[in-house]
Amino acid sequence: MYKAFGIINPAGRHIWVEGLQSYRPIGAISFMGRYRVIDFPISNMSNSGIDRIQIYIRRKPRSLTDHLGTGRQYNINSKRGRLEVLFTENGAEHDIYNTDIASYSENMECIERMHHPYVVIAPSYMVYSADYSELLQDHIDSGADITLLYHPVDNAKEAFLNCNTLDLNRQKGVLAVERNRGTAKSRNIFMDTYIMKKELFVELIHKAKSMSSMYTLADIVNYECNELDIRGAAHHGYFGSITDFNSYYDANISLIDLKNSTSLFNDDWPIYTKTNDSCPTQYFDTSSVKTSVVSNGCLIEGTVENSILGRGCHIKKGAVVKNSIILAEAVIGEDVHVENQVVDKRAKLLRVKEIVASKEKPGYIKRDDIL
């Protein structure tokens, strides 16, 4: 899409996946055992036409940069389009100042060199899928200066809690961007996605960086909302905010329900990934798989009910794994019986039988660790 450039937003300060993101930012974070957290506003990119995009990170890097590659997974012509990481080192001792106001200023130089007229900004922790040509053609026609999307929910109460909400009129304009407090059932979700002519957004950069070094973009967005005309877009389909622990292990285990696949995966707008050449998962006589999403490369000799496995994991016979997610190459001993849990890559479950915990608060084991 000549007309606009995408960049992936970094995870606010105010986002923190216990246990997985003290090893990766949460872009490169496993989803659906096959995935990666940032495969999904990349796609959406790519498959709206946008094939110049700038990815931010903080912190972490080499998961991320290691996933992402060349970018040719996402179908960008190396010819014409670019997938660019750019780096944000400053302040980074200091958490009040790492805002994504903070890796634009430092990164400016990359932003202004774009010819792109127009910047459709996602971020790097929300799962859905939406085709960007078309708000930002709805975008243009509107006349509005900046476009942003929601997405209506009804369980504002008990989710969402990290996120922030429109205000909106009848007109769908937007009064004000809020936090999510939970004091109301029914919220706008801001899904923390931008439209807007690139030469506003570094206006709006300057600006917020001149007001506050504090400010993150929807903090300036609010305080604009009095002065430039600032519109939402509704989003409809599956959406999942990864903004905590709890969130990843919900989001995870809503897409094994088929209605909800299917709202977020379509034929015709795939979700790219890294592939890997591996050999199919074996299913021994001993085993059990109900429910469940399971990746190429595993073993199955035990039983496997409403979870997520991961490429190569290995389920020895006697196992029981119930409502987990694993990660790749993690290996559940005999007779070890796993239930809630969220268990990192390569872990190995091996002499405590019996590791439980309770749907309201999911267990995490740790990469590499050995029980």
Given for the second form:
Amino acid sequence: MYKAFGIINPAGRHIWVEGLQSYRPIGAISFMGRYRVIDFPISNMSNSGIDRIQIYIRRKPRSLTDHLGTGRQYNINSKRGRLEVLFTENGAEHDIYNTDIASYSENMECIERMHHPYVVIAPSYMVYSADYSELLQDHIDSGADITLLYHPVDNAKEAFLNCNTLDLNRQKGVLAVERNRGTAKSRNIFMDTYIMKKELFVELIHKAKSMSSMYTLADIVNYECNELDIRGAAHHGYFGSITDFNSYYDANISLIDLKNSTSLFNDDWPIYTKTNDSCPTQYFDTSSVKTSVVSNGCLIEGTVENSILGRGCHIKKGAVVKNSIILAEAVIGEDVHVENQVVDKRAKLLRVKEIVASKEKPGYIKRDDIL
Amino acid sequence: MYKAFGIINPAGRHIWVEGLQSYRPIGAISFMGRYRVIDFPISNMSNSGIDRIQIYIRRKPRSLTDHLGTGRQYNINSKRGRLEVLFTENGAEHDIYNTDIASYSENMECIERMHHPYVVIAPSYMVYSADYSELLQDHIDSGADITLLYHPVDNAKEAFLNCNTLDLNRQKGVLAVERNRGTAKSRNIFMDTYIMKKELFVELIHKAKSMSSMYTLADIVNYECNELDIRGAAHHGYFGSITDFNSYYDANISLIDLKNSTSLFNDDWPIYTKTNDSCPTQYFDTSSVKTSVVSNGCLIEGTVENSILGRGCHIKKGAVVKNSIILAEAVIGEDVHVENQVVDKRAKLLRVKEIVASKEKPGYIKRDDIL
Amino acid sequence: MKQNSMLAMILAGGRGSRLHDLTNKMAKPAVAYGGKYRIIDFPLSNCANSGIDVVGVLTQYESILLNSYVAAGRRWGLDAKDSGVFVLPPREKADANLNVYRGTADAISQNVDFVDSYSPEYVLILSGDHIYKMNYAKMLAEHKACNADATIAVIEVPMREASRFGIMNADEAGRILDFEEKPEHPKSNLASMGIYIFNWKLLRKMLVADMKNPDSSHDFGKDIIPELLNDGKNLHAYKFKGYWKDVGTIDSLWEANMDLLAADNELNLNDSTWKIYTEDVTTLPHYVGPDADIKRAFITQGCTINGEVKNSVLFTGTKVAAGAKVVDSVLMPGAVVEEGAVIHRALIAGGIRIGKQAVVGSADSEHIELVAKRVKGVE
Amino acid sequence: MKQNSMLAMILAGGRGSRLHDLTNKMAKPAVAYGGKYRIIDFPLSNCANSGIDVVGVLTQYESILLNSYVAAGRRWGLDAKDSGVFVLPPREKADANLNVYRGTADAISQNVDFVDSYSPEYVLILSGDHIYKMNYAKMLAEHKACNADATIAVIEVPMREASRFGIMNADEAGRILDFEEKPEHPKSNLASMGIYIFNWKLLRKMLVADMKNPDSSHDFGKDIIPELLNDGKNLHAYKFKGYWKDVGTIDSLWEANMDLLAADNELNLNDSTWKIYTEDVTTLPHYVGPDADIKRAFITQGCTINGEVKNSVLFTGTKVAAGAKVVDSVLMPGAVVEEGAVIHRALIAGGIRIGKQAVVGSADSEHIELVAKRVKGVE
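Would you mind generating the form predicted together with its partner chain now that we have the form predicted on its own?
Next comes the full complex, and the chain you just saw is listed first.
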């Protein structure tokens, strides 16, 4: 499938994973122990035959560029294909002008250089599996101008509150793209995934820019709903949207459940990531682990339940880890009790023996912190 | 040689290659047709066995990160070794606070993480060959605290005006590091290359920062001349310092001369770069080329003299190119006469038929421009 | 394998003995071509550009250079996570001794386990010694669209030359009716290019049967294709248009190089949408000296030219000294022409030195002179 | 080659027939070890970590898996510009037919042209089937410092076991006085590890002579080393301290895996300054179910464990169902233990399924049971 190139769009200003995002863009945040969030959209593209991918990024690029390398781990041909990291230099972090349109516009030259007729745009902050080559074929066959991917949910009152929704007619025509206001249970959550002709994409960028410096791609697509043939395509299978700290926590924890993880991961649709060459995890005499996902390189002497351990964690004797997400190389010291926490990379929980939060409001321990 | 890690330091605020540098950092500027300036320090490090290299960068990172990839083209083991691009996020372009010390300081965590006892620091804007493993061994054997590399020249009145010089005693002890004021012909031009213990380096960063927010590494080393045992090591062979537009032009043109290029390039000390997979250059019936360096992928129908052609240039029938540096994919149209020019990437010189400057003040044609 | 579930196998075992001294120390697919390439770069780059991730290369004769050359799959970008170029020489097994490949089909048969380990739906069989650019993805699409059991790429050749080829007779829809190897009286001018797509399950069955057949020569053209036609399978002819050359002799290798000098040469190596990838050589761009005179030439990096070069192709690192003259010739990698030497209609092998004032070849010879030993000049 | 001008050659041709069914379809160096590794990962990672860029791997027996495994040099970072892992099977030459390697020295002799193409100063000869971590750069430094003609790595073994090894008798400075292959009455306990550094010029000369010697068995230990000693060459013994294991039998392979369970095991695979690199597998981290009970275990990604696992090593993608019990055992990649099955002191080969309620091995057996075929359980 050389018809389309891919774009991984940056998180907009309404999306912020408190704590974790101070150190890296959402795409570079650890997920399910050994992945980064951005592994999902890139693997989807690679598996769909898309081998020219632009990744837009605004700040703290190091962890992301380190992780991506030249894209070989995503099985992208290093001659023919290319992962291109495009930087946005203008505009500060929480700036209201900080839109995806601004990023595209600043790198317009690189977009115009692509010779593919179509573009597939997917977000760096959503986790799902989807075959874009099928979606593109359907898009072409349908004759639509734009196809938007959505996921029907029935918990939109309490979840996906930072997401957009699609208002659809019976023919799946999109009537509006609007923010989820939590007013109804059943909603079609917009997955921030677009398929359209490259030409139309360029046109929309220009138009959005001329209409308002604050317009996003979703805004301009919403504006065009009456003018263009915009259609929704329903997504099935696991869908996680990481738009704030709680949704990050929930998405991870929900995937401990084999039923969910089986619907996201399957052998025919590999999710690639960068290997760290860690050795297997070592369990000691005193270990007790249940219902957990454990990455390589850990040393486990304590108790772990309903948790996710990143690479190279050390759970010492007498330590108890429950309902928590422990990022790489963290140390949980002897007899330390951790519950409902996200423990960031290399944090060491040694002296304070009780670090417990509620499930509704999980806690966060900063990177490199010693407690 | 796993004793040292490498640092490629960024160009300070007094260094600016007018025109070219608007689009990319100096390190990413094309050199001798197929190279980038940064290929030289990285190849020197790789050939010396240094396989952990930090590259500091401030702005317009795309062309540099694209070019560097994971460093495989520099023969750096992709598991054991690492090219790490470190970004400086604070401080604007021409900011007076824009010092190398500020960059190091912002990324102190990454420097402290290195477990090598020594550091070799080389600039991204100087072109030379040197074996750092020998220099390091000499440094260790000498017992000096810091070794500085210098190049003795006898044209310091008119050249190297943006460089520092070393004031040396008879034992090659450094008495001062001071700006070349063009007051004497013979000077020891400081090659902005340092060898010292990592610990001392970290100490100097802290000290410089505490003394003045505007202090550079060279400033603090100068300040320490009385306290520390700082020695000069003389460099032999070709030395080019690219600190402004004229020195960029001169360094390129001087290397057309086989005598100079042979002293920079030799089979035992490969200068690596990223291949572009261009096919060989095609000469047509009407071509006439003399005393020039020609990269692959060009189509030559016209006349080229004492010039350097980048990859994929097209010199059309009747065109005359003299004493010029033509960057990749530029087109010199029919009967266009170009003399003493630097023509940036993808520029097309089609309609204006005379583009001639003087050798003393060579001209510059902007990237993507159509004349 | 995700992209199109097709794996490629390149037959690269042949010596190519009509290339004489050029193939003493290397197999034919490793022979240099076009200034900076080796012949096998073409099928390998075609694979990379067609989105094929896994390529097996069947080697045998003097495979050391070829093996290490293709093993570095990075050259064609075939070094990503699930990609690779795999060298497949004959090997010793628990139930079989070390044995040479007895034919093109036998080479695949002996590596059924390799193919199986990727469980591809389709297998593409290629020859390692043809020069051409082809999008195998398009061929696969036609194979699928026609519901073919096997698809064979064919090219129209001049009718008078047809008897030198394997000729396919196909109906209008492209279904192959019969196949004749080098027919005296060819019925069509559609020559097989030796490029096949098979449904792997079917081919696997055929190969297992073929291995047991004592009368078989274990060759695709002679045994497998006729057998498939006998069985009434749907064999489809995929018509290829474009440059295609099998360089079997010194004359044709020279000719293929000369083809590149035409302003609008059909192979067009300068096409950035279908690059041919090759070894990345660490040399300077080429240097043209003050006394050089170059017209109609194809010159690559690492060369140093100070003499006259006309209508010639200069490979990596060649040198032409002042006063020397190279006309209608090919200088292979590292060849050196000293002061005043004159070369006409010759192919100078890699690393060979032509001494001062020496005269090699002649402007009106019928055949091209291959120079594979040092020619002494005036001392 | 810039860094230390030493090229490595790994001898990986052996079948390792005492590993029985494990080596039916693969050579011994390809055998799985330690949860996620293959044995040959150790010499290859050691090379990468020692700054060696070019490695030749001499393969022969059932080399398909091994060839394609090592060909992907990216696994050890050996895929940079001037780096590479090159598979060197026996080959057909212009002046020689396809022939198996007759001995360790013959394997190098047949590839002199490969070594020559890199013109190294030193050649490091390694065995592909030993488990250890070693910095060859240090060994080379000692080789240079001693001005040795050849350096042989040795390890102290218990005196009573010395007669199972090739024993070096060296003086205090480390100069080797004599060498005895499996001596009845060993004079020292310094066993050769089969790791040699040679000055290439000297070795090259020795090999050419050895090829012509009709009485030679073309083996380093039996022919080359004794010959060097005869010639009065300076042979140096490099003393290695640390974990080193040649896993020749099922019992020793099992033991080497069990060694990893000790809290302070000497091999220490968790050392981030000397990582062992291996295939990058695309799987989830391992999943531990609600009914799992794991103590003293070494478990890697892709496993699903819901039963009892004690004192065992679980390789990539193994499954232990609820109610199953795995004790003192090794489950090789993809092995599946179904509900209620019980395994003691066994080594379950890759992909093997142990059926429901089946019982395999016993807690007090002398030897380890190798299970290489499916064990049916209660249906």
